[in-house]
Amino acid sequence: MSPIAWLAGLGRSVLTLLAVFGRVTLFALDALSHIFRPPFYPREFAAALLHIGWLSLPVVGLTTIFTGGALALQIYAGGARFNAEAVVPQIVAIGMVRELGPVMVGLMIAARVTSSIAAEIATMKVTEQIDALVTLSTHPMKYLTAPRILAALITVPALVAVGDIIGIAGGYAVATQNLGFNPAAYLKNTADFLEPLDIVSSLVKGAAFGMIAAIMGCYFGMHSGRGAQGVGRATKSSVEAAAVLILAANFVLTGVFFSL
């Protein structure tokens, strides 16, 4: 290949990445415009709201508890190279606040919800139901859309702060159980280690992670293609851009909340 059909072809996949974050972009932000908008669907809201919280507090319980156990174990097992064992209640709070707990309660709804919410919608276009919807005289953006991207924004930042409590309580029940830290102690270290700061920022990637795993759910549903295989390909696309885009926006939340 010559040089100069090479950079022909890494300028095509410029130009169309481009054009599909500036779709991306648009879509959000029209999205965004229609939750302040009457009319309101409280029924799909509610049903949003059970389906991204509450029956999503399992597999986030059980990520968190298995990764703040396995953070204690990793933290004592590296500090005791360097005598420092007694750090793990503090490394163990402000790795799960700051980082695994956002994070892993993030790709768990990218992988949980953003596939579900991509195939019913998906689905309902294969099927014409967003057709039928149009004819009804119900925007789609309003009646699929807002009501699961602000469920997502609500509930995702409560089960973050429940993933980080979940995920200190499993650093706790090992360090006190198996590596022999005074619970008393233990607990008083995480508290007194923990800043305000720590649990903000926590609440905010939450609820940008959740805006991120709804709004690529919706998008990729609403332009799914036709038959099986394009309601397949949707689901799949969704969960891999909700999983990188919420691991970039943690990257830069990061550096926004911790390097100043």
Given for the second form:
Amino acid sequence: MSPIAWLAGLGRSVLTLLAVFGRVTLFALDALSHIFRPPFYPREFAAALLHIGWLSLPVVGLTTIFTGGALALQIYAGGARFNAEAVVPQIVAIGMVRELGPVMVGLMIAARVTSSIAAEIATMKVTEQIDALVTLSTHPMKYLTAPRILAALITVPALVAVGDIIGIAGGYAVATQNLGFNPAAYLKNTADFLEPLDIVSSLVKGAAFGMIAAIMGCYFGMHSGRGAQGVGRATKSSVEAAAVLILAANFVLTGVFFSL
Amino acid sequence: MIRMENVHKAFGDNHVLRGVNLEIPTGTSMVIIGGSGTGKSVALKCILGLINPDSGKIYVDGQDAATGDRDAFLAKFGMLFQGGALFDSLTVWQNVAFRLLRGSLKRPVDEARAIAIEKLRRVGLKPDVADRYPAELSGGMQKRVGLARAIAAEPEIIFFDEPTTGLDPIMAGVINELIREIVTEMGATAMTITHDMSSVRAIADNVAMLHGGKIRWTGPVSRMDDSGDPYLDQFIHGRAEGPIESVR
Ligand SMILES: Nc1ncnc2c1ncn2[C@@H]1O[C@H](COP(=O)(O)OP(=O)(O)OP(=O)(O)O)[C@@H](O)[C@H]1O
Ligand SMILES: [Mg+2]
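Could I see the form predicted in complex with its partner chain next, after the form predicted on its own?
Full complex below, order starting with the chain above.
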């Protein structure tokens, strides 16, 4: 292949990527703007709160409790190599709150909520339900996307807070039951060590990840191809995109909060 | 009055509409016939703006459909989709009363429900289907729920995409009568797509035949039988031989 052709190919791929990025950004801005412009659909919003927030609690609780427990074991084992076993409460707390809580919850939301939003909206699209909404004078962006995005924006930080606490509790349980830590001292060390910025960063990450998860579900659902295959593809792409973007955003936000 | 002027629409290299010109006077019933896949549904969706035509103009009551207030424009319309397009997360009555439960036409819930049940009755469905979900109904029942939803807010212009396919002959007769009634009593403008020639005769004031991306023939239903157009003749008599190829 000649260098020119290779360059042209590279240029085309970059342009396609930029175009997709531009479309997603425009979609996100449009979707967010509908959150603030009437008409509002409180019933749809309430349903979204239930599905995205409340019903995600079990999976969030289970993933974070095991993560917190494993984290305590690893830190203990790693710390033992240079006689620093005592740092388990502090590192579990910082690891869960700053990093693993938001990331685990974000990824579980991508798996659970992004996929279901994408599949639901894509199915509505291929069965002409979105067209039907339009003919019934209802804006699909207001009726379908705005309530879901707003609900994710509100509930995912709350889920992260719950996940942080349960994760720390998992670490606490393992440390006090198996590793011989004193319960009262463990809790005191945890509470003394965490700073407000740790908690703020955790919640901000939660809000960002929630928004990414909901927007990706809506975007890929709304742009689904035709038929069952279209729905399948939209769902798969939405989860991939949400997971990658959540991890990328996590990196950026961690940089913003802790290295500036 | 709805007017389509030289409307073109292609999907990739599939040129579906190649210059459609059609006029539907206010308060009349137009029936569109034509082979499967000739673009009848696409034509209706172009008027509603669900599909953007590649070129050409569409006017509704003298107003260019592509410009102006979308909400006011859509408020005039009701549409029955070929596949029903019922919202499967809502019950039957909530589907029918969709417009009456939100937005500018919002009514109290009891009133909306009562209207929904009345519209269901008009399409031959009993009140006990009101609280069921669309997936629990037969195909023909879903179609009729879609019809009830299209007429629930008493729109000025109603599009019916194959209202009687999947219905038994008696039910088809009821629906034909209902469409006729909506046009004569409520003064609505109706545009119906159907493959059922007895429906055509029951519903239509005017008939248009779509073939090859254009309106092949249009005129009053009374002139349909002596049009002298070989395409139309072949179509209404359902003959395999003629100018329209039967294998496409
Ligand atoms: N969204 C779309 N994307 C791509 N092609 C489409 C789309 N909608 C319709 N078509 C194509 O346009 C052509 C006309 O479709 P349309 O649904 O209007 O047919 P029809 O006349 O309503 O047929 P039928 O009587 O079977 O319902 C078909 O070839 C179809 O494949
Ligand atoms: Mg059709």
